[in-house]
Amino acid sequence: MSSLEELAQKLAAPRVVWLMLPAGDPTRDALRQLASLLSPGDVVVEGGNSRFSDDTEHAALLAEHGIGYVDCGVSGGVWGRENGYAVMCGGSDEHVKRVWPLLRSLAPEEDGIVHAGPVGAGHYAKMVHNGIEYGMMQALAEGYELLEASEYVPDVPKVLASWRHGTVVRSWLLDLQVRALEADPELAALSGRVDDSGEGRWTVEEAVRLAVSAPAMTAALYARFASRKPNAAQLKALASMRQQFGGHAVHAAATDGN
């Protein structure tokens, strides 16, 4: 397919689009040409991580045309291909029901498909479980880091390995990183530079507003800002603080150009 419009003129009506496109105004611009396109009794499935606030707006946009909404968040990365895709989906019954042979179509198993609520909620169970995984991610990574500083363990990666067979922190994040041991065991292609993309940063928002407490998202969030500075004018100002005080040694900046 080239075009929306060549898109809508292919599928008979009554129609199911499934949109995926970055949060923000790609998604915004592609549901307004969708209203002009698409007939009433159509809907529209956005699959991509959209703010779940957002998700109200494009549903009385669609709603305007006769045209419904249902607002899925999606879990699995590149390999939901091979096993599958945990769904999270928000919207009416209505919509949801004629959706839900797609959607079932995509999760591993029944258990992996919720239909978490009313419009917005699958956006919201998705941004809350990215923050979760922010969480978790850092917590493994932090133990790789004193595991490798100890001088108690000579081989990381083995014990890492041991932690997937009956232990309580076993998890697929955890053979992720085995995995990435196995293929790299110093990890020395990476950077250590670790971006966000939006989900993390709207659940501690959430945090904030419904005054709950979120430490550990919190502080995930913060490392990975932290990640891309190394350099950072923060951390020179604590060392010239320091510094002045109490005379301790100021380390010279980094060179290597990042």
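Okay, that is the form predicted alone; can I get the form predicted in complex with another copy of the chain now?
Shown below: the chain alone.
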């Protein structure tokens, strides 16, 4: 990968390098390369979606060469370019100070950057942020389905649109839901299969590790898991037990098209 070498040569020391690669091997491989290409006093910002627990090892790898490390979680999605991103970073005071001007270019609002703690804290804060995001989205989605299912509310998008003003649930996620409904009032273009990314899973793993009850976040993650398996083994197991004890009519695999 000649580009990293070129990059290192073209930058004047002390250098700050922002890395934003898929988590896992791509990030690790690039960090190993950078460890040999950069110089003491340089700092690498790991701005990808790595698990916070990778950061200690990454930082140690660079520290052997006198290179600093700041982990950085970024929120804001495709709207960040317009609205400014939110940046959460972890690392030593010295290293974070070094990269602050770079972070500021992403997050122009005074309070849009936070130095969340030591190495790992940036990705940790971002992970929890995403766990909350999962839970909030699930709550909104449940409410949307309730309104759609009810006989009381004929125009659900209109109600959601009104909630942007003055309610307790006003939020950016609500704004986005309203936008989506403006474009496609019945969400007819979308299937019900919902993907998940690592952060939602890691949040639940952390809840388990720290013995913190996290039922809303976990419900959100599980709803996504279930959405991708309409004939999950657990559902067949339920049907089979019902059939055994009750002689209940069950849905045959052949007849209902799944």
